[in-house]
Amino acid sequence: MGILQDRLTEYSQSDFYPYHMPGHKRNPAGTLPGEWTSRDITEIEGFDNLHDATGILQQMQEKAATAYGAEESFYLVNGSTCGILSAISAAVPFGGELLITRNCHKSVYHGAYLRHLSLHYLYPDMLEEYDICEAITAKQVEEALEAHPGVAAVLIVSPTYEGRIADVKAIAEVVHKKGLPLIVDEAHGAHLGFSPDFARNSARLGADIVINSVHKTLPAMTQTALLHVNGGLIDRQILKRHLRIYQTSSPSYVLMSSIEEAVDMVGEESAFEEFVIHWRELLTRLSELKNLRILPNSFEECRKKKQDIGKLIISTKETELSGTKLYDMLLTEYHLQPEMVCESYVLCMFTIGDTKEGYDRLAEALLDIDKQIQGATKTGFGKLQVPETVLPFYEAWDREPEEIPLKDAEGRIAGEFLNLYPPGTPILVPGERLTKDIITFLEKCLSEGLTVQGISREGCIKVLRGRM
């Protein structure tokens, strides 16, 4: 048990009254359990202030960094999101430029958004086998730079939500010739470093600020995560700055104490063992399948630390199933939830936190599964043509916009995002044009039943008033 869990449940069994906030006073209040309420505090005398963490917060925030091989590490509770507005805040300045991985995270728009920035755009190769975005490269990340000579910091992602992992290494020597900070979005990669059998985690590659949700592939709360900071290029003071401003002045000490556990747990030595033996064992079993395919289709294929272990991509594009309907029948007839779907995949999601049983179950339906299907060919979605810019996307998205059904919007300028959730990753951004190969896509994953945020229940977007 770590620190702060030993101290909130020692103060809970204490008679100190609390004439503070919350206002369930550490009772039970109307269904939520009293386990939850007991040890749910404000900042009080000897518990420390996050956001100046002097005490017990500050110890637990070392003992993170050491964990990372990080100079400096934050607690975050408001997911990787607040740690992803803060780094770009610190790194670039208002108006400035920021080179980004084009299927970055909605944060990343939405930080760029409140600064005012001018995003320039890496676009990943496609793994045409399965349907996915490869990880970004140093070479493409070099000529970017000598195209964007104004470009004040570069952000990337790594691992990618479908696990593709970069080299953060050769990346971070890249920028760093030309004086930069490195950020990476290392959401999916909060595991990354605690085993021989993993790729490194990008704080001891370089990078100069990297953002973990430890909720992700960590046994801790949803909304947990970690900012490490590495370097001198980032004023830490901006930073800290930044993060009072995005993360909330009143930080819950029970998620608090869930990294701490989290971070405890995958420092002792065997933590990922039986992860490991499991999943080489579900990916031999499912070597067996005639029809699906998987990504990785090998433990090999994981220790070359381009796919990430955990994430596992089952493609039915050379199959009768599409995607969705794959994703339909593992949900209603096998009671199993995968994380997200694409056209042409699902994807399962394993960390620490599953058990055998939940290794077995997936592997027996997809067994069971691939027998029932015949093999087809398909035609996919194909790749999306870079769309044109007509305004900045900061600019596009103040202006007032108007509705139009989205069969009529050829030539349009974009006055929302459109994303495809999850991952929340754009297919267009405010300011860009709409295309008809653009329209026909976004008709293609509607048909397929994927969710498209921007898109109404009555099929219609928000576009720019007149035409440009």
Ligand SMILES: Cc1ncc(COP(=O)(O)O)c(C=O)c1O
The other form holds:
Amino acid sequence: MGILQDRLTEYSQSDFYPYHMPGHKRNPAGTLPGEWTSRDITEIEGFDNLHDATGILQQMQEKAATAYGAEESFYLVNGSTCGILSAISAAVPFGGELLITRNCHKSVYHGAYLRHLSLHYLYPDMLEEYDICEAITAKQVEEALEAHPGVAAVLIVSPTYEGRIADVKAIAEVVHKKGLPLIVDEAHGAHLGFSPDFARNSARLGADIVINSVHKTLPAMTQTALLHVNGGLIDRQILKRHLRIYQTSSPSYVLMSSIEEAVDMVGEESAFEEFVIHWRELLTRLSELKNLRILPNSFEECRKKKQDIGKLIISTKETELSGTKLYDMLLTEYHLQPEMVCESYVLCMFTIGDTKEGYDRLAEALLDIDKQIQGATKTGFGKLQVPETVLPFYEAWDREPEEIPLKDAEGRIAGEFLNLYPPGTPILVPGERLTKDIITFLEKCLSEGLTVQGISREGCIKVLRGRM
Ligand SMILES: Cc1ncc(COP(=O)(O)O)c(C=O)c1O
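What would the structure be for the form predicted together with the ligand, rather than the form predicted alone?
After this comes the whole thing, all chains and molecules, with the earlier chain placed first.
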């Protein structure tokens, strides 16, 4: 057990009486289950303070820094979201310019909104065979930095939601050549670097700030995350200021002890051995699929370390099924809940927390479905053109919009994000122009039953008033 778990256990069994928050007072006769409340404390004597850690919480953060190869690490209890907001705020001056991968999480956009940043986008290539975005390359970053000399920092996502991994070392070199910091949203990669079969983690590959959602790929409570910092390009005092702004002033000790347990676990030498064995067996079994296709399609593919272990894309592209139909079948007929669905694929996620039964049930269901379906040639939704930015997005988002039917929106300027959810990455950002192509694309998404955030049930969207 970690330092904090031990202390919380000891404290919950002691006779100290709480004349302090939280309001449940650790009282087992209260309305909440006793196992929830017994360890749920606040900053009391002996338990340190996350916002000015000098005691056990500082020791725990130092353990995390050592595990991930960082000079300094910070516990986050408001998810990677608060780490991303803090990283952006520390790396780019108010009103400055930031270069980001277009398929970034919405928290990146929210950070840019709060700080009135002008955004420049890195558009990843498509891996056409699977209809997913590739990881961004060093060459793309280098070219974008030449085109936008005013940029103050670069933020990329790796692994992507779909598990594509960038060459972070090469990207860091390109960014550092310009004297700029590289932020890596590694929310989906808290496990990286802890098995010889995984890609290395970005803190060890030269990134200046790295953010991990511990809760996504490690067995930890929802909202737990870490931020790592290296080098001299980030002002640590400013970073800490923003962590204090974006994190709750009442960090949960239950969540913090969960981070510690996860960090202790990844440090164990054989932690991921069984996980890798199960994963390898799954890929071997699924190599028998005749119609559905998977990514990675072999363990060798993972060895190249461009596709993350644990993220399984099941493509329906060359079958009569749509992604949503496969998703519905897995959910209703087999009681298997995938992580996400798109037009032509379903994404299932595996971690060290999965049981053998979890692997077997998915393999059996997919092999079973595969036998029932036929191959087919389909035309996809097609590739969208890069939209025209008419107004800085923070300015457009603050204007009062009007609601009009999507079908009448050609030529108008988006007043709200239009996101496919999940993963919540934008098709259109406020301030960008709607074209016929984009409207057709959105209509196809809706007719496929995909969730598009920003379109009402009545089929209306928010646009800026007047024509521009
Ligand atoms: C790529 C990426 N970055 C950041 C986040 C935010 O993470 P959290 O939910 O831990 O705040 C997510 C959440 O889905 C994500 O997919």
